[in-house]
Every structure is written in C-alpha cells, then in structure tokens.
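Have a look below at one chain only, the form predicted alone, in structure tokens format.
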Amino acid sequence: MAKLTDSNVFKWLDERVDLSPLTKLLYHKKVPVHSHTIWYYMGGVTLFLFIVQVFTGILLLMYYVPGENSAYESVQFILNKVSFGWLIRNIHSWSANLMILFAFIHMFSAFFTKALRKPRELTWVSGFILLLLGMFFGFSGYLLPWNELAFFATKVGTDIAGAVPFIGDWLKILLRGGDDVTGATLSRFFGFHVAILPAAFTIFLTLHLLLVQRQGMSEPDSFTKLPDEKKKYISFFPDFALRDFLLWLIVLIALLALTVFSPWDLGIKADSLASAPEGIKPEWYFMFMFQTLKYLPPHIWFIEGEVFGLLAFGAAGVIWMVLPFIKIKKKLLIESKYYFYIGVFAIAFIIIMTLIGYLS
C-alpha cells in the first residue's frame, strides 16, 4: 500500500508547513492486539457521532428559528418543506442518543480494562466531564422543538434541579430564565445548545484527544503479563484507522436505518396552559436517576427524599470522576478486589432502573 507521504499533495504541504510531527504520530503509534481490542474503537465511534451532530446541527441552524411562536413551526417547515430536512433532523436526533450510548460503553470499557490507571487519570476525568456535557447537550436540545412532551419534561427536569440544596432556586432560574418554563427558557436552552456547550465540549474533547495521543492505548493486565515475543501490535495508521473507519460506516448504516424506519415524532405544539399529559418521562440516559427519585420516601431522616437523592447522585458522580485517585487502606481502589463489583453494580443499577422506568 502506498504511503500517504508519497503523494504529491503531501510533499507540497510538507515543504511549506513541515508535517513530520504528524507523520511520526501516524506511522509510529502502535495499538496492542488482544481479546479486548474491540473496546478501543468505542471512543472513535463516539467521536464520529459527535461529528455527525455538529454537521447536522449546522444544517438545522439554517432553518431553525428559536422562539415560543416560531420554534415548533420552523421544525415543521424543516420536516415538510426543506429537501431532506426530515432526514437531517432525524439523523441529528438519533445520533445524539447513540453518541451518549457509545460514551457510556466507552466509559465502562475503560473502567473494566483499568484504562484509568496512572498515568491516565486525567484522561478518565476529562472523559467523564465530556459524558456529562453530552447528557446536558441532550437535555438542552430536547426542548428546542417546543413540543408538548419536551415542554413538560423540561419543567420536571428543572424542578428537580431546583431541589438541589443551597443553589437550587438560583439554578432553576438560571435554566428557565424566570420562574416558569417560557419562551425565555427556550432562548436559554438554545444558547446553551449551540454556543456554550459546544465551546466547553470542544475544549475538553481537545484535551481528551491530546491525552490519548500522548499516552497511547492502555494495555490490560492480561496483555502486559505476556512475554514480549507474544505481544502483538498493529500500526495506528493505516491499519487501526482503516478498521475504525469501517466501523464508522457500519454505525452510519445503522443510524440511517433508524432514521428511515423509526423517525423521530414531532408531536403537538407545547401549550403552557394545558395540563401535563400522562407518562412524562425524561430521556433514557436520565431515566435511572428519575426512577430512583420516585422510589425515595418523602423524608429520609431530616432531609427531604428528593434532596437526599440528588445529594447521593451528586456524591456518586464526584466519586466516579475521581475514582483513579481513591485509596482504601493506603491501596488504590482500582487495585482492590471490590473494584470489579463496583462496575457490575453500577451497570446493573442503571439498566434495571431504566427498564423499570419504561415498563412502569
């Protein structure tokens, strides 16, 4: 196979901007091959879906008009009048959900392969922050079509945010732009979705990718214990990159299939004076928290049940983020016998509570 460096275009650019650092990265970085190699591709798929989000989001911005009296109508116009508008809108909606799904898979694969060990602690922290930003991306974008389900789900979500101790009232007003969910809330969420969150996400994504490139691929214990002559590696470029690209194509085909055969329903326009419809539920990646809060009693000791739940989830999130640094009896938690069971419990809890939430 001809190398990229052999092309005339590359040589022309290399003479002017010195691409040797890039070629060194592409051709000298190695990827270990073992039974867990498949999990290395999950981060790349998440990145691909984010790129899809950016591309389709820019196209939607050309026709979307934020506003209490224009948002719903502009989405209707995109779906019914704009050429392939329905396709772009549905790709954007489905890729948002798939991006968060693959981000969860990527996070737990890193957890179980212990890819958060020294010196990759900051890679784990930046990745967890990216997951949180991605979830808030979904929360802010959910309201933008200004339909009934999104309106009341946002009302419930911001009410829960308002229950956060000490800063709850301030946080709810910050999100809503007032005491109630109105057109001001829509404007706030639009600003979060297309300006503030993309800027923050880009910063942490750049940091995350730089750390990954600097530190290379993590090797699981079963691989590091092998003698050198039995260890197998492939080059990052073109071998790993081509396989990554092939998986991107497979994910794209699945995304298009979901778009065509299961289009995202717009529903009816939001009416703040109407009563909330039955069965209001958050997006699936918030469901396990939502369902847990429903099971809590009105009071736990001297604390309201909902407040207690929010404090517990907040503490769990902080602990999860700093997991690589936690020590028990002067021993890192990641090296303890309880580490594996913590991950199993977290996955089981999320899946079970999510299923109960949708089936109840």
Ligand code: HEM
Second form
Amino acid sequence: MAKLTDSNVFKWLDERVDLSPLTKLLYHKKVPVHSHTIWYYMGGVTLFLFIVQVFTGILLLMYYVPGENSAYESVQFILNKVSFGWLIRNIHSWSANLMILFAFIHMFSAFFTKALRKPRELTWVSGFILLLLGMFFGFSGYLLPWNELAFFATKVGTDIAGAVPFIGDWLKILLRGGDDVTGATLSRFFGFHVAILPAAFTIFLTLHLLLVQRQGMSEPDSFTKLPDEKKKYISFFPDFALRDFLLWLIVLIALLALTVFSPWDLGIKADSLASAPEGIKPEWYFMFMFQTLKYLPPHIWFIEGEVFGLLAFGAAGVIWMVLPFIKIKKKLLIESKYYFYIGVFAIAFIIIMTLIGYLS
Amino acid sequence: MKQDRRGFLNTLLGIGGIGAIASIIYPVFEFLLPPESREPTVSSIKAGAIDQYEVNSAKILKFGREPVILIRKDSGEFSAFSATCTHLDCIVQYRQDTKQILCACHNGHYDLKGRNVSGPPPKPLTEFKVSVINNEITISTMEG
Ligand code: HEM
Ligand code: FES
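Other form of same protein, the form predicted in complex with the named molecule, not the form predicted alone:
Entire complex below, previous chain first.
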C-alpha cells in the first residue's frame, strides 16, 4: 500500500501546516501480536457503533418531532412513509444496544488483561465515564418514541432516582422536568439525547482515543516476559487499522441482518391515563441493578432497602472507576491475588442477575 | 514585599474566578428546575352519571394532574383511589376476575379498600370520597 505521506495532497498540506504530530500519532504505535490480540478490537467496534449512532441519529432528526402529540406519530411516519425509514430507525436501535454491549466487553477485557495499570489509569477512568454516558444515552433515547413501555419504564427509572438520599427529589424533578413524566420530560430527554450527551461523549471519547494513541497498546504479562526476538508486532497504521475496518464491515453486515430479521417494535402510544401493561422492564443493561433492588428487604439496618441498594451501587461504581489507584496494604489491588476474583464476581453477578430478571 | 503583592493578586483572582463560576452555575441550575405548575389544585371532579358505569368495572379519570381510579363494585357501590402505585409510580388497573387492584409493573396487588395486600407496594393507595347526588357522581379528596 502506498504510504499516505507520499501523496501530493499530504505534501501540500504538510508544507503549510506541519503534519508531523499527526503522522507520529498514527505511525509510531505498534500493536503486539499474541493470543489475546482479539481484545484489542473491542474498543474499535464500540467506536464504530458510536459513529453509526451519530450518523443514523442525525438522519432521524430530520423527521423526528419531540412532543406528547407528535413524537410517536413522527416515529410512525419514519417507519411507514419515509423511504428506508425503517432501516435507519432499526439500525439506530440495534446499534445503540450493541454499542453498550461492546463497551461492557471492552471494559472487562481491559480489566482482565490488566491494561488499566500505570500509565493507563486515565484511559480507564475516561472509558468508564463513556460507558455511563452511553447508558444515559440509551435511557434518554428509549423514551423518545413515546410509547407505552418506554413511558412506564421511564416513570419507574426516574422514581428510583428519586430515592437517592438528600438529592433524590431534586434529581427526579431535574430529570422529569416536573413532578411527573409528561411532555416536559420528553423535551428534556430529547435535549439530553441530541445535545448534551453527544457533546459530553465526544469530549471524553477524544480524550480516551488520544490517550490510547499516545500510550500505545498495553502488553499483557505473558507477552512482556517473552524474549525480545519472540515478541511480534504489527504497525497500527495501516496494518491494524485495515483489520479494524474489515471487522467494522462485518459488524455492519450483522447490524443489517439484525435489522431485517428482528426489527424493533414501536408498540402503542403512551397514555398517561392508561393502566400500566405487563412486562415493564428496564433496558437490559439496567436489569442487573433493577433485579438486585427487588431482592433487598424493605429495611436494612436503619435505612430503606432500596436506598441501601442505590448507595451500594453508587459506591461500587466509584470504586470501579478508581480501581487502578486502589492500594491495599501499600500494594496495588491490580497486583493482588484478589484482583482476578473481583472481576469474575462482577461478571457473574451482572450475568446472573440479568438472567434472573428476564426469566422470572 | 513583591511576593506579598503577587500573593494578594492571586487570592483576588481566585476569589473573582470562583465568584464568576458560581454566578454562571447558579442561574443554570435554577433554570433547569421547572417553575411550580400554576394549575390550581383540584379538590373535586364530576365523573358523570352512574349508569355510565357497569358493576364490576373501573375507569381511570384525571383528578387535577393526578390519575384516579373509580371502581364500581359488585354491590353497585363506588370507591375511588389514587391510581398511582405506591411502589414506583406505575398506573394500576382493576381486575374483574380477582376483584382486586393490580399494578402490572411488578405485580403489586391492592384490595378494594386500597390496602396493599401483596407484591412490592409499601403503602396503601390514597382513598378519595365518592358521593352520588341525583345520579351524578362527584369524586373529592377526603379532606373535602
Ligand atoms: C449522537 C448523536 C445521536 C443522535 C442525534 C440521536 C438521535 C435520536 C433520535 C432523533 C431518536 C428518536 C427516533 C427513534 O426513536 O428512533 C433516537 C432514539 C434512540 N437513540 Fe439516539 N441519537 C444519537 C446517539 C445515540 C447513542 C450513542 C445511543 C447509544 C446508547 C442512542 C440510543 C438511542 C435509543 C435506545 C433510541 C430509542 C430507539 C427506539 O426504540 O426507537 N442514541 N436517537
Ligand atoms: S410500580 Fe406498582 S408494583 Fe412496582
């Protein structure tokens, strides 16, 4: 493949605005080749799905009209009247869910390969913030079609937020734009979904990617231990990037297949005077927390079970975020023998609780 | 002396900076909290004629901003409760087969006195007063 730097356009630009920092960022990185190399692709897939979200989201914006009397109707219009409307909307929904799934996979692969060790602490922190923002993306987007399931799931979700000690009531009103889930909530969620979250996400994503490019890929212990002549690398650009693109194409095909064979239902329109239907569930990535809250007794010590659960999840989230900094008896937690079991416990907990949530 | 002056200016700048940030954040947060709704608080609503309602059935009505469930029992009598589940805010329904109030969100049950009998709801539903005058139904808050 001809080198990018040999092209005339590149030379023209380079003479005027020194491009060497950019080429350095692109070319200096090497990707180690070993039995865990596959995990290096997970972040890239997540990135691709985010790009798909931005692209399809902007297209949906051309027809979507927020508002109690127009949101549902406009999504219906997109689905039934707009050419390829069903395709764009379904890709947006599927890609949203896969993006969160891959963000989880990416996070746990970073955990188990211990990629979060010095000097990559901030990459971990920024990545975790991206996951939280992604979940909030999903939560806010879910309400936008203003259908019955989403309406009640949002009522329940924001009501749970209201149980947070001290700031709960305030948080609930802030999220709902009033005491109840109404058109005001829809306007707000729309604002979160298409303005605040994309901006915040882009900032943290840029930081995350810059850190990754500057620091290069982490090497697992099994690889570092090898004698130098046994260590194999490929260049990030173009060798690894081309493999990335190939995988993105495969993911795109998978997205199309999911869209065609398993489209998302729009359901029936939300009605604030209708009884809740059966089967109100949070989105799958909130299920493990929701299910855990259900199992807590009404009172634990002197506080309500639900409040206790929220505090516990909050604390667990904070600990998870600062994991690379935690020391126990002057030794980093990452280097201790418990580390591996913490990860296994976290995954098992999430999977088991999610399954119970769906099966019960 | 020189150091003092620098320190003094730095402090001044710090205070000014914090003040500037606070004077931006405060209005933004206040802006995000919606103004109190100006809708008058309702103390009673008319629910129409009794023959509109079959026995063993129920209807959800708007009481101000709040949904209320009006139930006509087998005996022909009426009762009304807040339709908002005390668990997590879903809207309840009347079950004709079990003659109970059900919240389908997490399978919470209330009896026809509004008492939480099973499932997650922690409290009974608030009851409303139903009065029938000349066949016309009026629902009002218990306080009147
Ligand atoms: C960044 C730019 C984005 C824009 C402009 C955008 C825009 C929109 C719009 C207009 C809708 C309503 C139409 C519909 O419901 O199909 C929507 C729905 C939705 N969005 Fe996004 N979105 C963006 C990113 C994301 C991301 C990153 C996620 C990932 C978690 C996401 C998750 C969702 C979900 C779950 C729905 C509901 C889909 C449904 O069931 O209809 N969006 N989005
Ligand atoms: S909201 Fe009614 S049982 Fe949970």
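Heads up, when I say rigid core I mean the largest set of C-alphas that superpose within 1.5 Å between the two forms. Because the structure is a prediction, the values reported are computed rather than measured. Numbering follows the first chain given and starts at 1.
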Handout entry: Flag for Tyr341, CA shift 2 Å or larger between these two forms after aligning core
Key = no
Practice task
Could you tell me whether the Cα atom of Ile352 shifts by at least 2 Å between these two forms after core superposition?
Solution key: no
